[in-house]
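In structure tokens, one chain follows: the form predicted alone.
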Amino acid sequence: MTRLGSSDLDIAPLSLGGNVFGWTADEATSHAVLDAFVAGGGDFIDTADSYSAWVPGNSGGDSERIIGSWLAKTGKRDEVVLATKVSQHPEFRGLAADNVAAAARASLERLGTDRIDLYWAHYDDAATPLEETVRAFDQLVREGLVRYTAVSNYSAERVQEWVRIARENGLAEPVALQPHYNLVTREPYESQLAPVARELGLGVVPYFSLAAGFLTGKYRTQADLAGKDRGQMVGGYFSEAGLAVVDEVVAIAEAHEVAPATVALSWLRAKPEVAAPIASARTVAQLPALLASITLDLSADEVARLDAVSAQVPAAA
């Protein structure tokens, strides 16, 4: 077990990301991707409240209602932590301290639950003195509503001023950062976010951890993405480099006889601060792969062979 930044929360160091939760997996089946996460070990599922308002016919909240069904059906809601975000729900948006009230709560019920374990702040807010988001997030601990609060695509120095806020007002201050980051996109988070996670204590918990499916091995070529839900965003990680990494991937996860996947996210498990990375599976049939980062340790060599070939992918601009 992996204990979360300064909290107390001790999770499995994986995270299910339920982003595919009634888009690319129905109802059913989202219910067996998360009976067999929890049955293989898994206790961390990782959603928000915007889920998934992309898809037509979607309004935002349909993944958190998913699980909130499952909960109901399982009894399961003190087995796993549950951690869900704001500020992109369409009826929703922003981190104004009345919204902030509003959303937490409208998670809530869709959740099924009276409390959110992990909460985070999904998109900075310019548009709000940070000072009212912090506060608003400190009220919603204070009233038990949520456990811990944590911030996910916020730049170091937003994260480092939320906790000068937080610790100058005596405020409930964030336990966990949520940055984008794997294999084939390291900046900015070690060269600007790591330092800051390292000085605060924070849990780092990567989204896009297996960038969109490309370090799976699946996506070779272009042809590969053709009609795929997630051809849009595969494609931005195509490139010589990426290919190098995803051929190094391959070839370590051929030496321990574990899926590619398996290897990019246990490089990430391998990172100082990481303490579970955020990986989704829309069928049963992926979560293996998954639960075997949980396990797999790779060697120092290992992690240096990949480290020095993911480098020579360019940072984005």
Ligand SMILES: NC(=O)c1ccc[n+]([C@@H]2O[C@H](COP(=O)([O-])OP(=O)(O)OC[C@H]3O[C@@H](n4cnc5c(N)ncnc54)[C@H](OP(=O)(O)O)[C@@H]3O)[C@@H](O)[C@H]2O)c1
The other form holds:
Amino acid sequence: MTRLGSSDLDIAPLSLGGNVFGWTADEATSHAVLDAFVAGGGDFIDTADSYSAWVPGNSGGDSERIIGSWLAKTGKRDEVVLATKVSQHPEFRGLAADNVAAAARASLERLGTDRIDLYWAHYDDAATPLEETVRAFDQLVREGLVRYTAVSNYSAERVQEWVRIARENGLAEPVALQPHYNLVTREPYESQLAPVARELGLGVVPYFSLAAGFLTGKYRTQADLAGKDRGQMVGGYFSEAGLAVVDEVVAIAEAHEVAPATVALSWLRAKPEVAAPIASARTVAQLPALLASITLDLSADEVARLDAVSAQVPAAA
Ligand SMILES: NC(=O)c1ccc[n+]([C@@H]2O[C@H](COP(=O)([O-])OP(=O)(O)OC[C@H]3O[C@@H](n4cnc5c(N)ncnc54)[C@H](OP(=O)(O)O)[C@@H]3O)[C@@H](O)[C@H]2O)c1
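I have the form predicted alone already, so could you send the form predicted together with the named molecule?
Now the full complex is given, and it begins with the chain already shown.
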């Protein structure tokens, strides 16, 4: 088990991404994925109130509703660490105090639970004074609606500022960071956020851990993207240097007789600040490769090989 930052949340070091629920996975498939995740030793679920509002016909809150119906059906609330996020739901935008209070209650309602274990500020909100947001998050902790708070997509300076405000005023401090970080996107996380996570003792929970599927090795040419739900996202990772990373991931995976996705996640887990990478599965069949990363420890030499080849990927790629 892994301890998440300074919290008392013990988790298996893999978080199941919830943006597929109600998007590329319907409710029945999502429930099957959640069943298999927990049966396979997973316990950390990541969603957001806005998932998956971008899908025609969805309104936001779709992923939370599906997780809520699964919790109601299985009674597994106490077996999972439940994380959701605020600021991007079409009806609850931003991080003003009244919005945070209302959005958290709406999330609780959809999830069918009395508490959120980890509540993420999804994106920074420059229009709201940071102290107002920090106090709003603290209030949720005081009310027992949220156990721990955390920040996603914040700059290093704003994370430090949040913690300073919390410390000066005796308010709840964030316990975790959720950045975009994977073998083909190391910056700005490594140079800017990792040192802050280290200094402040924040657990890092990277998203796009599989580069939206690019690091599974199933896309080798631009033509492989045609007609795929994630085609546009994956397209952003395509480059010669990125494909060289995939080649190395595949070579190491073959040596361990595991899937490339397992190696991509284990590389993240080998980084000392990383508590648990997030990855989503559209089908039950995709899950074993993700779950295997919980127990695959790469050698120092393998991590160094991956570090070296991924260092060749241009920062903006
Ligand atoms: N904080 C933020 O701003 C933020 C932003 C984005 C995501 N997130 C979180 O991070 C999670 C993960 O992000 P993500 O799902 O977009 O990207 P990801 O984890 O990098 O990629 C997951 C996708 O890769 C494919 N895949 C997974 N396992 C596979 C396997 N074994 N074999 C082949 N393909 C496989 C699936 O897509 P296909 O089958 O469709 O190819 C799956 O949906 C989200 O669910 C969300 O919880 C947070």
